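Here you get one chain, nothing else, as structure tokens; it is the form predicted alone.
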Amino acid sequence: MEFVNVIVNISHEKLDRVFQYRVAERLKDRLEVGMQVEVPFGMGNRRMKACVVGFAAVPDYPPEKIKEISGIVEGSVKAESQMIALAAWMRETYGSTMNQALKTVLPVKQKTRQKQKKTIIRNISREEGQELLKEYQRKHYHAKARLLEALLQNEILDQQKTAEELKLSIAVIRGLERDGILRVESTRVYRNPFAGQFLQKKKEVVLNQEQKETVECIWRDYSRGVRRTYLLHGVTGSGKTEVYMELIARVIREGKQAIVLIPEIALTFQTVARFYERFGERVSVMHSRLSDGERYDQFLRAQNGEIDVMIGPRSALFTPFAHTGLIIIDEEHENSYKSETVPRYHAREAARFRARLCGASVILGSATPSIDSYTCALAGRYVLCRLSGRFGDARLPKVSIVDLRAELKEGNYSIFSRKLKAAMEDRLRRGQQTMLFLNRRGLAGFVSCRSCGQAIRCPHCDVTLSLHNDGRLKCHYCGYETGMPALCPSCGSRYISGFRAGTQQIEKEVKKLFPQAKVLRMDYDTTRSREGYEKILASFGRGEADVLVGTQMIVKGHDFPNVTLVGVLAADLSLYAADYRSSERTFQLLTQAAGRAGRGDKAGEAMIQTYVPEHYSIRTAARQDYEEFYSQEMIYRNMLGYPPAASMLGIYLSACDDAYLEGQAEKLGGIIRRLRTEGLAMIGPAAAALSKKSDMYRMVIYLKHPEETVLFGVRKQIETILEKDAVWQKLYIQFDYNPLNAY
């Protein structure tokens, strides 16, 4: 091992390559792939951090020109070779630097100070201690006497607890230690974010026939060494988690480990509680709200094989398990599985690649699978498994659609329909709970008519136009814009505007209508603190509130047996987002929201309030009819060439100079046209949905083509062209395949 290959810690495309250094004699036996090192870099030989990605016996350059590595970065976390391979795949697939990809797959970057538990142990006999205690009492050494008396009662004491209870200073303990009366022993203690919150319950779970068949279908493949991706399509409350846990238990018995991804930190508490009951302390969690010490300890426990199951949002995928056997992505349809920073990877695709590296199976679970995943299942790329009934004795809720246009005509201008108000009064009288769901927080960006339900749409892209502060309506796909109409273009009504109700207004209105009700609100504002989610959910679960008002985070995977009513206050908010996936998201949200009702032994009911009750996403959600929704949605996707009917590449451009950005965006559009790629469609350049952020102006270009590989090739051609000309250096460019959220 004479030479080492490294990636330097600089996120710049021109430096996105391997550099080679000579290995000093003193470091030859210490270096490993994945270590962070310091290297002399550039003309001034300034020291830079770098990641070791390989070794070479023969140099790629003249030996006399190769510099020597400076040293190892002490305290850094090593990246395993599997993680480096995953980072390389991310760079190649999503268009980033290797350094950006490495930072992504290392959710824990730095070691933290170990947490120690100190124990005080008596070092002398009881007889000696009793004699010494009399001496301390005679000389009025009260603190020493208290400590020695406690040691005579219990030979071993916890230092922190003893010091607090007996009001002792560390000096007193050290003094007795110097005198040989006691000794202090330290042991490593892992920081546990859920310490003491859960109990393991060895209760037997009896699977129903559908669950057993699903488990055996997947396990037959696994036991034969066949590793595939499975789409588990189960209605809300069908017991997908029980299937996950049974398969995890079997994988653990094989000496393997499992990763369980969940879409929201809000789901962590309930999910961990259920898994802890089954698997005890061999379960851990990884997410962004843990302290640095907690994150590092969970990373270390996983690396040392001290846990079997890691649960968490997207970043938990990069848990350093040595023997991963199963990767589960619950609620796989959720947008949060797509990264919004470079590299803009999708956890589903990254999980499938990691599974290939380590020989694991992948399970994607959802009551409302993404159109992309369901298409893959129908095409045979995934194995489709179904759970059609609810687990146990629970029944699917009764779902009704309330036409808000009729409410308006009859003089009800409130966000609450008369039917929903009556149902809430009934639940309060019976001591049952209600969840009220508002699709998004704050002001909606679209404009719609409250009389006929129609929204103003782009004539070119068939997505809703967004209302800007200047009163103009704009399309963020192609740039089309128009003025704000005074009357509805469809029916001539003057009731045309954006929807302005937010969660705070809803909370106030509930308290006004039902003064006796205890109300909790769960949205971004009330969950900013680390324990915000847990406190609200635990309180509602204990029955300390009658009504829970919230945004999307309240309808994802929560299980409250006493919730018998769910009210969707304005289904149109997600339906008319300026996004070609708005119908899919609306169907998913409404189905998931309705699924929160009636999960115990009481019958559940859901009410969907809308201005467009005839829309297929709302009708099919009310019937819980995924197949019919999929059929209707694919007609739309095929007509307009949106994924998965075709592939899409978003090119996101930003610069600090508005005129420069606009000029370069037009120039890039011209370059793409001159590529003359057959079948390639271009939309834009246009202003981004958020056209200025942190003093940077932003624009977008969208490319569509039936074949994803063609878009990969186009991206690489663009990167090559831009690297050759210095005029592009002030422009920051990101690529996003099949984007899920507006830029």
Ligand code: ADP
Contents of the next structure:
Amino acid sequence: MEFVNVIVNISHEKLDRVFQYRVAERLKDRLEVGMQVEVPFGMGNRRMKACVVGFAAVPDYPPEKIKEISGIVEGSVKAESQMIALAAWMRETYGSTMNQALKTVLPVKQKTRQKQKKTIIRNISREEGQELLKEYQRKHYHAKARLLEALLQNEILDQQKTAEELKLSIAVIRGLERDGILRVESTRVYRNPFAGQFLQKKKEVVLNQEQKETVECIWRDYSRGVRRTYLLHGVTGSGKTEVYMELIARVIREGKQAIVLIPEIALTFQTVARFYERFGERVSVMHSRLSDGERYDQFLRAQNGEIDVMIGPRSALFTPFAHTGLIIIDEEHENSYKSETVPRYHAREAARFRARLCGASVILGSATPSIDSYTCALAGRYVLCRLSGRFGDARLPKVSIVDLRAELKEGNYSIFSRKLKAAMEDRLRRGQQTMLFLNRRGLAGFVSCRSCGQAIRCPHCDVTLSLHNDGRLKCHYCGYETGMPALCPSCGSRYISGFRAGTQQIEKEVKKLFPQAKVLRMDYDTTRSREGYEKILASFGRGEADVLVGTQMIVKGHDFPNVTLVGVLAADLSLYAADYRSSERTFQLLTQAAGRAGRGDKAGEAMIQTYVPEHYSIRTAARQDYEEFYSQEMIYRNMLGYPPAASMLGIYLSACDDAYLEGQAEKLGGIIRRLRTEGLAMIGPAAAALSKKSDMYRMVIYLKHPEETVLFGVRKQIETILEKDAVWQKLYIQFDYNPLNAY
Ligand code: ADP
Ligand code: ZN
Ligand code: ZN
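Moving on from the form predicted alone, kindly provide the form predicted together with the named molecule as a structure.
Up next: the whole complex, starting with the chain shown before.
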């Protein structure tokens, strides 16, 4: 091919298009789609890196205007053409530059130094060696003697290990090498993030009836060449992971590979160990704490076909397997599957697109499916599979609701209800463990009434207002604001305030109430490092504490058979997060938290303390009744036009100058209104939840429409309009479909 199409490595909308270059004769055979090249760019012919996205036999421009590429970037990682297609789709779907999209799907950019394993091999005969050893000893060459002695015992030694064990400097080894007594050989080794940590165990697993049916249902399609998306709705402890592993084993037998996405927080030693025990060395993990070298090596191992299973968070979706047969997204309801940087993609959607490119099936698994996925399943876009019982003799816990308003009335102002306190006492006496869970999240506080349980809400958007530092209450969607009332607007009580208890305070309270109890605390403070997190879990697992206090991070990833009591201290906290998904999140957190109890052979119990015991997300979570929760929640979404009843597009605007930002935001609002798109609802422009960050002022506009495709169209129109006029140049704009968190 004479010409090559490239994307230049610049994140600027104006330059975000394909540029064409000529290929020199000497490079013609070497160039492939996905390679990194260097090209002369712009007026000064500055050398820039670029990514090859295609070839052309005939030029799109007058040939005399086309420059020649300078060369191939040696040592760069070649992207699969599939990944480039994925990037192009992301750019189209979520709104970003091609360059940002490419950076997302190619998480490993540059080759890192290869790791070498060096072995020392004896180069002389045993007899010669023994002679020489005597000479060394005579001359008091102690270090040389130690090394030679070792070589006489073992002809081949690992250089690093030998040097460490015998306390030798590398110079000693080099010396013997120079004298021809030994030789050193290097072999390429991959950094293995958990080398030697696990043993492969052959555990005989016999699937129970429900598990078997699920496997067969998915496998029937797969073996007939039918590829679909399955939503596996299985209660906590029902054996979803066993189902995944059985299907992975079958896919591997067909010569294909599997990607397993797990939220980073649940990616613990225990989870990885289960996969490792089953699939051995052919499993790898990616997570944010791997070094660049480790990451790069996992990437290469996948590309070279040396592993079959990749486990990791969102970004593991871009593992360069040649024949991906199965993509699993465990805990599919988790927010961490949505990217919070541009392109703001959702792993679920991206997985489905990738699966279509490579002919894979997708399995979404959860005990509490997202409202979005469940809607797709009911509409027949996904196939719904169910696991309704816990495996073996384990029973779902008995859940009860404790009304904190009643406690208050009877004069109990403590964070513990009398019932929870009594249950904890009982567990301490019996030597069983308790988990106390505080489901707080989000940056901003809210204001609620301890007498009637009501939080103060936006009259326009029906989401909770956030308490800001200036003491005002604000809506993150429409910008409505009001002062702090002195009395509860619902019941007139003066027990109205922001909720401020943290995990530390709870830990203190537990120690005060039960001085004899050993307490562990797990929150962002105590788990800054990954080791901290694993250490606390392991210590609790070994029974070194009676009570574990923590935020939502304690509800994930570990089985503790001796935990028979889970206390949720204030279930309402997540209910008041200032966005339309707060009830969904509350239901999920409560169900998952309760699911921690009774994982072993002892029966479990969960207590949910709340000021709003009548709220449907709390009542249905206590009964573990997903269907009922779903139908209640859909009434709210339909009424207010929130996803999935309608599609929503967040438009995030930021600029250095606040007057300019406000002016442009108003102008953009006007432009959108003048598009006169039928059925389009606009909220804002309004100040963002975080109205200033890193010296940039921020505003938001939200659009809602029943049809997602209409919002795509509106976004494109906005992009075109903004490109045409220089007045928009100082405005940064980001798009976010079905946003999860307030901007
Ligand atoms: P989930 O992922 O749905 O929470 P798990 O796969 O973790 O459930 O299963 C819960 C527990 O039950 C695990 O300890 C698992 O090893 C065990 N288990 C589930 N199914 C089987 C089976 N068929 N045979 C043996 N053990 C099983
Ligand atoms: Zn009240
Ligand atoms: Zn509002």
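Positions refer to the first chain, counted from 1. Predicted model, so just to flag it, every value in this text is computed and none were measured. For the two forms, the rigid core is made up of the largest set of C-alpha atoms that agree within 1.5 Å on superposition.
A movement of the C-alpha atom of Gly641 falling short of 2 angstroms is seen between these two forms when the two forms are aligned on their rigid core. When two forms of a protein are overlaid on their rigid core, residues whose CA moves 2 Å or more are considered shifted, and Gln632 is not one of them between these two forms.
Taking the rigid core as fixed, one finds a CA shift for Arg542 of 2 Å or more between these two forms.
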